[in-house]
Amino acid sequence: MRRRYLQALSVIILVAVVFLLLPRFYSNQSFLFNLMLYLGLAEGVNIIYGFTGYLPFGYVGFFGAGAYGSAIAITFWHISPFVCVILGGMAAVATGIVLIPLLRLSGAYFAIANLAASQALYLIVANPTMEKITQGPYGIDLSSVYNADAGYYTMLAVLVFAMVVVAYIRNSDFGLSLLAIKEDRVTASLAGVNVVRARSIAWMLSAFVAGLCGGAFGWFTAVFYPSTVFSLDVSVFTIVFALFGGVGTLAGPLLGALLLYSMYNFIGISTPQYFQLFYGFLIIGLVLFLPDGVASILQKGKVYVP
């Protein structure tokens, strides 16, 4: 067990050092930030789907709640943006608490209900009657506190936090409880696992990570719109990244997001119509031939994936 913790720690340190040093050699800070953003979101999805089996199609709702929660705190309270990023995470947790009844569902029913909830939240935020609070459909302007470097390193801190959470779950008794729930909730309950509490904690942790990502995104970009932070593309990309790498591990979602987002940035932006077609075939291929992601190939070769 100690060896596994050390392996996970080595992965976390490697990722942190790489993103600390990369800006000195690669000037596209926006690309690096967005890559970290999707790495963090992929680990967030990993917490709830990789360990409990709940597929959150509406995961973007937590991301949007974090972005708006942080932005509203900055706008009305005029406190440190870093503190507001944390408050954005808490706003996502509050949203998760409201949506906890969805955990009574499972499979496609949960996924669809979660997706509908995220769109309901989007409609509330984007409603013109909410203009005095959320600016409605007109977008949020945080240019008064804009600091790209601070936003970048805050996102790095969020990514490290997400990786630490996943590493702990992966190598702890709590993680084993979640995996038991994923396999069979009834059997896990009979074995003494408090199913409701365990999956609720995982749900809150997953929401908190997404909310922190949303808060860091808002600070880094300074200007954003509801259609941006509640875009279903965020959920789709994040889920595909996590599945491609392999959920239930620390390194899998990192690998998936690194490979696919890099590919999207260099190919998909110039020819989005072809890249969407590629993504469609990729999802079909994953379901049919590689349901456990790239990490499963290594694991079949007796290579331990942190």
Second form
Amino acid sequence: MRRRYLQALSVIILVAVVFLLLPRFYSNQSFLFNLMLYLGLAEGVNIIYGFTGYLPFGYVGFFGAGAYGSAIAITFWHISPFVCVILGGMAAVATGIVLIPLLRLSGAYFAIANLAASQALYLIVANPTMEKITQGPYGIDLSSVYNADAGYYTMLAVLVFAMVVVAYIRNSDFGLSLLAIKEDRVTASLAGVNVVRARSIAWMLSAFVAGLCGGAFGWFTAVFYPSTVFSLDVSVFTIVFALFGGVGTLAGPLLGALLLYSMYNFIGISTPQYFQLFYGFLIIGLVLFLPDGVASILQKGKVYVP
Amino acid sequence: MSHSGKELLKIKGLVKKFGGFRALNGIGMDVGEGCIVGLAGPNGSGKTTLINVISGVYRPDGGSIEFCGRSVYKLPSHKIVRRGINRTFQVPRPLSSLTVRETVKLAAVYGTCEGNKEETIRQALEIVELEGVKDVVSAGLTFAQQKMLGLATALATKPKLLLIDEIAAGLSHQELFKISQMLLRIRNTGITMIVVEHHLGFIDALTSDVVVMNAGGNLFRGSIQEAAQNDEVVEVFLGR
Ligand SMILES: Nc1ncnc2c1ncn2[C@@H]1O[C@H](COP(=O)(O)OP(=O)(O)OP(=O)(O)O)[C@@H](O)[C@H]1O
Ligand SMILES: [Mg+2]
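Mind sharing the form predicted together with the partner chain? What's above is the form predicted on its own.
Entire complex below, previous chain first.
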């Protein structure tokens, strides 16, 4: 058990060091930021999907709640943006608490309801009548506190936090209880697990990670619109990244997000039409041949993936 | 029977409805501490439903369930388990991706606050003789092994009362004998049991105290020999 924690720790340290040092050698900070963002979001989806089996198609709702929660706190309270990012995380948790009843749904019903909830939140935030609070459709402008470096390192801290949470879940009794719930709710509760509580905690942790990511994104970007931070692309990208790498592990979603987001950046932005095509095939291939992700190739060869 | 006089479980007038159908229709029974009570009845008489209701898997629609002098009526399963009741399933429900050890560990960690966890896990695996496959994932076990894993998981929560649902069904004669010996050993560690079984022969090897239920209610309580001479019991079993 201790060895597994050490393996997870090495992964976390490796990722942290890479993103700490890379800006010195590679000047595209915005690419590095977005990469970290998707690594963090993929781990966030991993918490809820990888360990409890709920597929959160509305995951972007938490991201948007975090971006707006943080931005509103910065705008109205003029406190440290770093604190506001944490408040953004809490705004996402609050959203998650409101949505806890959705966890009673299963399978596709949960995914659809979650998707609808995220779009409802989008419509509320983007509504012109909300202008006094959210600026409605006109978007948020945080240029007065703009600080790309601070935003970058905040995102790094958020990523490290997300990895620590996943490493804990992967190796703890709590994580075991989540996997048990995913397998069979009744058997888990007869082992003494408080099913409702455990899955709600996982849900809120997952929301918190997305909210922190949203807050950091808002700070780093400084100007954004409801359509940016509530874009369904965020949900879809994140879920595909996490699945491609392999959920239920720490390293899988990192690997998935790293490979696919880099690919998206190098092919997708210059020739988006090819990327879409490639992406479509990739998803079909994933579902057909590798439903448990890249990590499962190693696991089938009896290699332990942290 | 071999009562120490103290009643561990008291059930009165229990009702469970599925739509308009009453799967449990007023059944009641008392179980003394340290006893094994056999529970028999024809198919569909409500034996499994009774176990599901007592263990909190189904919510009852009426009646009362008292355990150790306190009500466990309508409590969620995990609380009932921590009070000291557990059960096995007629058809095993393994946590497929977890290993045997992980499954039992989960129960030892979450199902009880008593005792040393490692010791609890070791004992549970030893009683059901699954030490040899403790690192195998549950999906890879045989049907009989999955039944044993269900029993080990229940034992690891340190129950005072164990509800056993047709553990002998689908097993060979040899396995049957082994299991009745195993259940007697478990009873001797101080665990009270309700054992649901179709085959009266299996119950006979364990206890002379049998409850026969029919259509969700009580039909008979007494020894198997008396049951065999009871006209009503004979009638429901032979379906006349
Ligand atoms: N979840 C359910 N929904 C609807 N009806 C149910 C449900 N569970 C049980 N029943 C019905 O309740 C009645 C009692 O079923 P139960 O499984 O308790 O019988 P049993 O005595 O265990 O039978 P067996 O000996 O076949 O295991 C049956 O008529 C069954 O169809
Ligand atoms: Mg039954």
